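A single chain comes next, written as structure tokens; it is the form predicted on its own.
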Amino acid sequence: MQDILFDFISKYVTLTEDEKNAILSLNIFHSVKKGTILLKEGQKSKESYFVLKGCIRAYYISDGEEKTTSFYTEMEGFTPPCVVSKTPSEYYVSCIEDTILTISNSDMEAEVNSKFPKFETICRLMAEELLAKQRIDFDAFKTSSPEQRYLNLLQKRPDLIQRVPQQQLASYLGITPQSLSRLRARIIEKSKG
């Protein structure tokens, strides 16, 4: 597994052995089983995550309603925005899959960082990546049609379609489970069209 972060950590920076054994003597790799929830609402973390292999989601309850804000699939990384703001999460965060992550603190990435600058770099690359890829994902959401949005998430993610169940991948886009077999029934009948 450590092989697949230095893998990615690469496409960033390179890293020295000490470097690397710094990484494998923090003990972040975790197997998680599928159910688990990494994260309650109220609880107060400092925990972020890097999926190595596997998915997690992020919803919140509303009127009893579980709303997915997010999935997070191979190599991408998620800081809760509790950990951020240091108050207590006003999200779940649990994995849908049996999933293999890193698990990494804001105390232990201070110390990292004091350590070997070069993760700071790394860190600050790949949050202004995700804060840009966010910000497109939000505009396109807020500007599309609940068809465009599954359309949108056929092209840039069609793994999530078979991995997510329906009524979660339904939250997600913003409609309901019947809607969805609705949309996906009409966009069969245009291609076959």
Given for the second form:
Protein chains: 2
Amino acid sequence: MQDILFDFISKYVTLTEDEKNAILSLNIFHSVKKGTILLKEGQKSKESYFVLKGCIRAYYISDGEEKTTSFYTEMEGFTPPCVVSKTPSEYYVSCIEDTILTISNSDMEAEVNSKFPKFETICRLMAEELLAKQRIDFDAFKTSSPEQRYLNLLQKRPDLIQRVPQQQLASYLGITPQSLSRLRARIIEKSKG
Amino acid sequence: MQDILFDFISKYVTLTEDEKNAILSLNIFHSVKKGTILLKEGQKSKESYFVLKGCIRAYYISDGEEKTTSFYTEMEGFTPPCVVSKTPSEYYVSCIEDTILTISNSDMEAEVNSKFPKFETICRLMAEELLAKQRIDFDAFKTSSPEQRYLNLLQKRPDLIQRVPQQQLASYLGITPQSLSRLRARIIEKSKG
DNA sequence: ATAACTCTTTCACTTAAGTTAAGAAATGAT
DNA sequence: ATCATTTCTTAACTTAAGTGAAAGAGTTAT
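Other form of same protein, the form predicted in complex with the DNA, not the form predicted on its own:
The complete assembly is shown below, putting the previous chain first.
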């Protein structure tokens, strides 16, 4: 299981056995059931997540409505904004499938960072890469219609459309479930000619 | 002028005089005229920007249309995605006002990072903070209408509405210039009662 | 197995954004 | 200062998303 994590890290830096053991000794691997809530609104947290298997969802509640902002699946990591800003969380994080993930603590990371500067490099590179990736996603979102966004998702992350409930998907696409349903019907109609 | 930069950095770490001099010796301060294009589509670049005074804009061209994705003003930094991904740029970056900024090179940064680990920490913290901030902006964009987005911008960055041409602002808000114009008229109409 | 719930689809109606076109205002160049 | 070009606004029309309501599918619990 941990091999998935080390394979991922190897994209950024090469680790010695000592360094790998330092990570393993932290006991960060967890297996959680579908529906588990990892973080609630108002909570203070220092935890970051990295999904090895399964899917977690970030959302917030506004006017009694769940607004789904992101999904993280295999090989994707997520540090909730509240961990960075050190303020109570505005977001919920929950597992929409049985999930295996690592949960790491920012204090713990700070300690590892100072012992092994290489980790700081990993974190910096990952943050920079995610920033660029998110920038591109944001720009694509801005410049396209709901229909284009759905088609784009179908191309880029077809798995999500299978494994995620429609209403969460609709919210993720910035539209209502009704619009998503209608939009899909329209696409099928078009493809028939 | 450089004090602006050091004041900014002091939010993240405390620098010694030696460290400050190391930065100054790199000769990163530049003054550029309105309209100057800092980065073009297709170009390979390793340059990051930090605005001390003025405003720069990132955009790309699709179907002959400029799509404005972001503005950076005083105390804001920007590393184009192409620098991170090491591929030719999809974006243009230009100055919409006479601007004073720092332009730094990623090779240079790597060297400084290895000499002064503190810099790596600055870069990591900045990237993490920007990532969280951008996440929040993205989520707000997704869950609000063009009108709400305009009103939100009016609150959060009223200066942009003054200093940026309408068509660039419209594109930034993900709508057409006509819609922005109409939407503003609607808001004024409402405020009259 | 069935009842209770939740999720998804469909419909009719309202509202606002995209589109095309034309006129008004602002900007820049000579 | 004038003219030309670009930018911004207004209008009429088309298209699609939001809303509220209700029916059909799919789940879960008892």
